[in-house]
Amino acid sequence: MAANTWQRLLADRPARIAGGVLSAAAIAAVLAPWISPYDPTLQPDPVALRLVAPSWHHLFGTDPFSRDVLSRILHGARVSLGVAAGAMLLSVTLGAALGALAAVMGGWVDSIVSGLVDVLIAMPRLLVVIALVATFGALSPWWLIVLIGGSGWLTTARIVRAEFRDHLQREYVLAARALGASRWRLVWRHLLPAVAPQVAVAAALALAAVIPLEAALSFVGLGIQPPLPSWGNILLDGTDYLTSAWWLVVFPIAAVTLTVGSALVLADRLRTAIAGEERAR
């Protein structure tokens, strides 16, 4: 089933476009030190080059400190997408592990994990993250990954638990059990590959949620701290110049919107591919 689902996804044009946008953003982030036209922290002339509108010399204009906005957005992608990807991987890994553990072990383990998910999912994630960051102060990118990723595994755990419980009753799993397959062999050889598309949907949705969350934290001064650029604090630099320097707001918002939108499209098309495979069975 999983192989056919991936084939359907690859044949889907919107999914390919969304994947291409995300890949381009990731490549630009990795290559930022080599493709950025200027040093993102360089302030060459705080008077003459302050708030210069987009031009051939500065395609995205300059900010109040005469820094090149395009260079800052490219380097900000390294931070924003790096934190988002790390937090997404952490949350999906935790969620998949705990969801699988609850479904396979059952009994009191399932009760504890399910109860923990029910309690934590009722807490507003954004408020919890802001409260923790405000308590401990500004965090490094690595601690932001731990905090954001550690608070985002709940949905993945629910999805994996539900899918595992469903597959545990299917004929191929029952047949493998009858042939003597151990519990954890079932997990690694049969169950995880079978639910991989659903986990990928959860990963895409997690990425779409984490990018604006990190940007919001940086925007309010609780995330990535200057001079290290991120899309959130680049946007913060433009809040006092909404009418006089529109490029300080438009370009970072466009970067966030494109990446989040692409992740959401990818999740939606993957859901469609999974549904189509289920109908074809």
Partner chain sequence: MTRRFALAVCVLAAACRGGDARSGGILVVSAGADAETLFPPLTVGNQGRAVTELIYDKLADIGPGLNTIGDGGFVPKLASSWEWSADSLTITFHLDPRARWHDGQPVTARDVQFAFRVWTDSAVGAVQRAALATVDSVSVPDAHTARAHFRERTPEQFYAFVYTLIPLPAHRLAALADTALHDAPAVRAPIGSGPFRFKSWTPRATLELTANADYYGGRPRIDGVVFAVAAQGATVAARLLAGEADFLEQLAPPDFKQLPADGLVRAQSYGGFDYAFVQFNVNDAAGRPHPLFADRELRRALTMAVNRATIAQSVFDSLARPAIGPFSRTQWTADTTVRGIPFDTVEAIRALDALGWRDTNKDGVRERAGRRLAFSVLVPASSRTRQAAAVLLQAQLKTVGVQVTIEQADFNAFLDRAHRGAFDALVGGVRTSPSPRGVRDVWGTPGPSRGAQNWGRWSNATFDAQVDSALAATNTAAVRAHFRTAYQAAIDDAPAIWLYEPRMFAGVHRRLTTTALRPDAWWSDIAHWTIDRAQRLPRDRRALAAP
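Now show me the form predicted in complex with the partner chain, since the one above was the form predicted on its own.
The following holds one chain only.
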């Protein structure tokens, strides 16, 4: 059944476009060192060449340090998408594991996980992350992944727990258990594949949440440390020149919005595909 969901998704045009945009961004991130016109940290002349409007030499213009904005956005994709993908993987894995654990074990394990979810979901994530970074100093990208990923597993855990509990009541599971299949074998062979599309939805949503979070951290001055470019700190450089240097604002916003939008569309279409599949069944 899950396999059919994936086929439905592939047949869907908006999903293919969104997937294409995301893949393009990922390819740009991987190839950044080879396709960037300049070194993203190079400051050719921070006095004469600062804030130059887009031209053939600098397609996206230059920033306040005379660095090439296009090169910075390409390299920034590496950092921003890297952190986003890492945090997304972490939060989805953590969420799926905890959700599955809670649903399968039940009892006090379930209580603890659900309680943890209740506590964390009541706290504003943005403020919690800002608070942690503000108090412990700006973090390396790896720690940022741990922090953002570690605070974002709630949704996945809720979804997986609910789906698992639903499936655990279904006939095929009851039948398999009656035949003596172990719980964990069931989880691995049947339940996980069955909820995979739902987890994929959660993953796409997690990706969509993480990119703006990184930007917000940069906005308060505690994101990725210079000179490493990220979409967030490119935007931060632009916020000083909102009315005087549009190229510092428009291009990074476009990068963020397109990626996040694509992730959201993907999540949407996936949901539709799941619903369609369930109806068809």
